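Below you'll find only one chain, the form predicted on its own, shown as structure tokens.
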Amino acid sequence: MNESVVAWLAGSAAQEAAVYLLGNVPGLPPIAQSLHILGIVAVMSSTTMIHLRFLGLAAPSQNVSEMISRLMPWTWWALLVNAVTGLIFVVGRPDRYFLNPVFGWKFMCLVPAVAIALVIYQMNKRDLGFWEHTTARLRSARVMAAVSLVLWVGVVLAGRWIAYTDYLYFLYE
């Protein structure tokens, strides 16, 4: 499937546009990468604060529902920025990403991490204080928080290693 995605994008108008922009808009690659990193910072800081609060490790005086309402919009906007900035590079060089196993690892962590964030946000939005109503809900939130933290760290680590896959020799043995 990865080869078919690469073949579909190779030479497409989208790829030509991305390559043109990356090569002809002064400073676009470092600006896009910088925005991507700032997006990662916003996602990591907002989700980490909420998860650490669920786990009882940070901000004990803060109401978790209020934290979710305040911080999760940062997550959603930052994910949008990351999608746009990431797509520029992925579409520009699809073979570098879709044929890279580490890119797959990144998305195997990213998809469930976003799903967990969405569940936490939607349940809180539907019923303010949802996570504090029962101890069972708080326990499930703690499990989701721990899993989510591990997944977000996996996203960041895989994202950094995409460019350095050649150094991961075990992938080629």
The other form holds:
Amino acid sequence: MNESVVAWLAGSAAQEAAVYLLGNVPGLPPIAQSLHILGIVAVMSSTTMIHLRFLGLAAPSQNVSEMISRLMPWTWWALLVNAVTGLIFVVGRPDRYFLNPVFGWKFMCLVPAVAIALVIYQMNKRDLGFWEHTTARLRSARVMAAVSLVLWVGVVLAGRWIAYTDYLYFLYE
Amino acid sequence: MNEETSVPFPEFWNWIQALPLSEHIGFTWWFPFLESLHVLAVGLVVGSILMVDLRLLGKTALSIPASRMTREMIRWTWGAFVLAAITGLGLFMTRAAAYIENPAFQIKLVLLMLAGCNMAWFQFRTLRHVDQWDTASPPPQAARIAGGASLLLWIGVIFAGRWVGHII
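In place of the form predicted on its own, the structure of the form predicted together with the partner chain is requested.
Next comes the full complex, this chain leading.
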């Protein structure tokens, strides 16, 4: 399946455009990568802080429901920025990503992490204080927070390792 | 490039990168491992600072006293900063002589120092009288300037830091 995505993107107008932009806009690769890191920063200070709050590790005086409505819109904007800045590279060199197992691991962490964030946000939006109303809900929110924290760490680590996978194969050959 | 370097103490940087630990990091999976931890730590450093900066700018969380926001976030900032500094030092050691000459790296260090000065000024001047403006909306000009400067400086640190790898 990944091979067919590569075949579909390779030589497409989108790929040509991405390659052209990356090669001809001065400083575009580091600028896009820096914006991508700033997106991670925004996720860290929104979703991740809320998870740490659920687990009683951060911001003890702040109300968790208020934190969710205040901070999580930042998560969605950050994810949009990261999708755009990431796509430039993925579309430009699809083989480097779709044939790379670490890229797959990144998304195996990212998709459930975003799903958990959506559940936490939507339930709180529909019913403010949803996660605090019963101990059972609070407990499940804590489990989701712990799982999600591990997933986000996985997203960041895997994201950085994508670029090193060739090096890794070289080491183990 | 080390023979005609403009940077002081060229022998020292060469000595650092010739250390067994530097070579071990540079030639094994330690480098990408430390680098990925560095990105994670930087995310948490700037993420926790971002929350304080936006509060100081009066953009968000005005219902939470500035002193409390600062106090609750600073432990995460410092904890993550220690991790970022240790992992960053590990990365630096591998090619110390080249990094120290790298303009992006030099700019990053200057921005870090300016961010530190801004933080110290805020801590010892503006925050000392926080009881007078803790819940003020908008926060006083000194707090807004500190928050805005911090935000710009840390964004600059991230751009310069990412640029380091494109120059070396």
